[in-house]
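Next up: a single chain in structure tokens, the form predicted alone.
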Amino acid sequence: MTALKKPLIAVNLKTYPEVSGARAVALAKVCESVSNETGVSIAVAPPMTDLAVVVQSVDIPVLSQHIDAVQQGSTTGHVPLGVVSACGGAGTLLNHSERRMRIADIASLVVDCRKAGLATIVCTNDIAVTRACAALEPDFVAIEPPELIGGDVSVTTANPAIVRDSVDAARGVSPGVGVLCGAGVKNGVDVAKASELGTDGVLLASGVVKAGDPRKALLDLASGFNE
């Protein structure tokens, strides 16, 4: 089980077609290939059918897209911690802006994630929000507004504000929380902004899935660490 390190790109794969069985493993190696070659660390969430598969297929960190708080036995189709944790996954993501959750169960998640050595990646999708999960104590918030997600302008450009704002707002409450942003974030402009504005890293999903040439895309996003 590799471990999440800063500064970190975080590639959700959702469940576009585009990474359907064979093509999640494949675009998981692609962002391997490009960790290695930049040093920069590279973190991937594919579909969850292939959470296993794909964590035999890297030495990168392979996040669960979700988990539910619910023990593993009699919960028929629910993500239990156990099972993640069976697969070999390094961490997974909570409360995305299109899987939220109580924040209770939030709560609950980190302790319980911490304690079987998993990483937690806290999606927020405002300033307070940011403040109250940063508070839980996770491994990184990741500050997304929903409005911006899967669009053409990154919300270092069309929200800088937020941004800043939101990193202020973590360390605050938890100076040891990393904090990524995320919506709209598809180049090394983008990446570079996100740096300058007090992050550690982006979490972005089409600016990758859906590129052309996702190891073009990849290079030019770690390519930002460095501008």
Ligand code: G3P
Given for the second form:
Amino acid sequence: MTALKKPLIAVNLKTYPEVSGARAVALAKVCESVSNETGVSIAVAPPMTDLAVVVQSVDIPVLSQHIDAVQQGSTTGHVPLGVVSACGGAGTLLNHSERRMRIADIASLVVDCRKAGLATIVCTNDIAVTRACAALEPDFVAIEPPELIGGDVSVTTANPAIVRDSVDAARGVSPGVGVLCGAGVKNGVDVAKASELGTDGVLLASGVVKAGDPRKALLDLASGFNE
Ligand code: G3P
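Would you mind generating the form predicted in complex with the named molecule now that we have the form predicted alone?
Now the complete complex, all chains and molecules, led by this one.
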């Protein structure tokens, strides 16, 4: 298991066809190579079915895209915490816009993940939810306005205020919490702006997964921390 360091680029591979099968491992290796080359911490969240093979293939933090608030054992078609832990995941996204959760379940999973040594990145959609989730003291919250996800305009350009205000809201209730932003993030300029707005990095998907040259895209994203 590899810890999440700040500043962080977290790459969610979602279930895009571009990363199905062996291609998730290939893209995770590109993330690893760029992380080693630049010294920037890059974590990858592969499709759930590829979690174990990606963990075995790279030496960067590998995240689950989700954990269900169910016990490991007599449950079918779920992702219990124990499964993610046993296969060597470094942590998990929780409450992604595409996989919303009840706050009571987020709260118990944040506690249980910490006990199990798993980092948590709790996704949020607005400032009030950011504040509520930061109060649960996850490792990170990640503000992602749903309407900007998968689009061409970065949240840092379309709505810098929601990023800045989320940073303030999160740190106001939980000074130690890391704050990421995401939705439409594509390049080093977006990363530099995210840093300027007070975040600890970005959470993105299509800007890497759908890039013609993911390595070039990642190098550009990582360069944003030097601007
Ligand atoms: O989990 C990251 C995601 O929701 C943002 O997606 O494609 O806008 O970078 P994208």
